[in-house]
Amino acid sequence: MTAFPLPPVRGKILENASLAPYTWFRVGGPADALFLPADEEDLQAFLTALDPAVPVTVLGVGSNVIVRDGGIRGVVIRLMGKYWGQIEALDGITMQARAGALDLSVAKAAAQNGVRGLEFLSGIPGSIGGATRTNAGCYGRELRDTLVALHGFRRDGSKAAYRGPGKPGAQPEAHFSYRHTDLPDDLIVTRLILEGNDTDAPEKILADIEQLQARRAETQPIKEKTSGSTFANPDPPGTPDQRSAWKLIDAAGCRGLKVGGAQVSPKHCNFLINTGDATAADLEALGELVRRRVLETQGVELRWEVRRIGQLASETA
């Protein structure tokens, strides 16, 4: 039993639930409670009734996160399943996706509806809701380039909505920069409206996505227990002589570097991998070792792009 009361729900609540199976690294301790809401109404009712003192953490598909070995106190909310993965075409070049929809699925759904301009999402691991937190991007485009509006709830269950950069509307504007957003920390994004930039034959757009997927498979360790890029590039896209994190890591001699069961991918230096028996502590220690070596040898302080959340094992002993 948790140390705090849990409101009744229509979805599922799992107490003392291991979070390792819910992350791509397959590491991490337990959550006091893991809530899998049935839909938006279920989520809103739960947030409204939950003791405000109980911390809430949102976990998408766990593609860009290290859950520490001590686990997470309070309630972890995971927006996954059939309802949360819904995607639909609205009008023209506009698409709507619930937060749990995979980025690749959004790209393909847009393509199937003849909407061009969202293909870049196919190269981003994770869910579209999670992409809002880091203004995720690749292949020269970022989420902010496509965002019309987003909707969600604050920690107290109140509704919240934001319009995309430069878009008309009464809602406050969401501000994004390279791998960063100023959205409130307690905002739980539930639904996004995105727009492409053109229309085209679906088969042509799908073929382009297939090419991007093949390129990604050739250059990234996508079949390993890994995440998205570990560190943000030091310079935003478009910066003259832009420095790449992977090149700095390689130049620092970190390709293939190991700590316990964690390793810097020999295939792509900006990816950490769990070789089989890594702990979260191994992965985080390896990342910090890489940061120190890059700073010492290249004079650049890398910034974590992978989120590290929860408590260390020593903090729960």
Ligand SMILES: Cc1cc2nc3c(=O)[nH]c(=O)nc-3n(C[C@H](O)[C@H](O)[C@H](O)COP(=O)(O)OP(=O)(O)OC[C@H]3O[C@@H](n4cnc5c(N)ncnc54)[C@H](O)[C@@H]3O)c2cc1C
Contents of the next structure:
Amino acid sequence: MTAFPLPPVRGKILENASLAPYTWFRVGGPADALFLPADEEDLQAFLTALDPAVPVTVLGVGSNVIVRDGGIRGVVIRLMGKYWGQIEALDGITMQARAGALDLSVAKAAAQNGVRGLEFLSGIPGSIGGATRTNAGCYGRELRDTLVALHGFRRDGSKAAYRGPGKPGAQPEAHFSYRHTDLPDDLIVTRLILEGNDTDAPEKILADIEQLQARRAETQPIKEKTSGSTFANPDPPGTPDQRSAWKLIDAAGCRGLKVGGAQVSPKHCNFLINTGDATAADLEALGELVRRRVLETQGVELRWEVRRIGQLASETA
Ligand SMILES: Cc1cc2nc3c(=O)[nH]c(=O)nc-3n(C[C@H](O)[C@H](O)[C@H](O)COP(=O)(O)OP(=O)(O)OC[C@H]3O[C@@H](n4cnc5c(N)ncnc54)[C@H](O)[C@@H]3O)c2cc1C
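Return the structure block for the form predicted in complex with the ligand; the form predicted alone was the one displayed.
Below, the chain from earlier opens the complete complex, with every other chain and molecule after it.
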């Protein structure tokens, strides 16, 4: 039983729910309560009724987070299931997706509707809600390049809407930078309108998506328990002579380095992997060791790209 009252819902609430199964790293302690809302109305009613003192954290598919071993206090919300995965083609080159839709599903749905320009999403193994928070991108395109508008709720249940960068409209404009957005921290994104940049034959776009995925599988440990790029590149894309995090980590001699069950991937050294029995503390300690070695030997202070959330085990003991 949680220390705070939980409003009635139509979706599901799991108390003291382990979060490890919901993250790519498969590590992390429990949430006091895990809420899986049935739909937007259920989410809004819950947020409005929940004691404002109770912290709320939203998780996508956990492909960019380390949930610490002590878990997350308050309520964790996941927008998963059939309703939250809905995607539809609007007119022309515009698509609408609910926040729980996988990036790959959005890329494929766009392709099937003959919309070009969203193929890059097939390389990102997260949800489209998570992609908004992280301004996810690859192959020269980022979420911000495609965003027409987004909708969601603030922590108090109020509705919020933003227009994409440079798009017309009365709503405030959402601002993004490299793997970052300045949208309010308490915003839960529920729905997005995205646009491609051209039309083409669906089979051609789908073939390009397959190629992108094959390229990924060759260069990244995508079958491992990982969280993608651990550190942001020190220079954003497009910078002349861009310094990349993996090269700095390699030059610092960290490829294959281990702490407990955590290892710097021998295949792509900006990826950390859980070799089987890693704790969140192992992963975080390894990341900090890599940062120290890169600073000492390469003179560059790496910035965590993976979000570390929740409490240390020692904070809950
Ligand atoms: C093998 C691998 C390869 C990867 N390659 C890339 C890549 O090429 N490019 C790239 O950019 N990333 C990459 N990533 C990282 C990751 O997939 C992206 O950051 C992705 O956008 C995270 O989405 P998610 O649903 O997993 O979010 P989560 O990891 O669950 O959460 C990430 C953040 O988003 C927030 N969030 C999630 N959902 C919502 C929502 N509905 N509303 C508001 N905030 C929300 C969370 O609170 C958290 O702060 C890779 C990861 C892996 C494992």
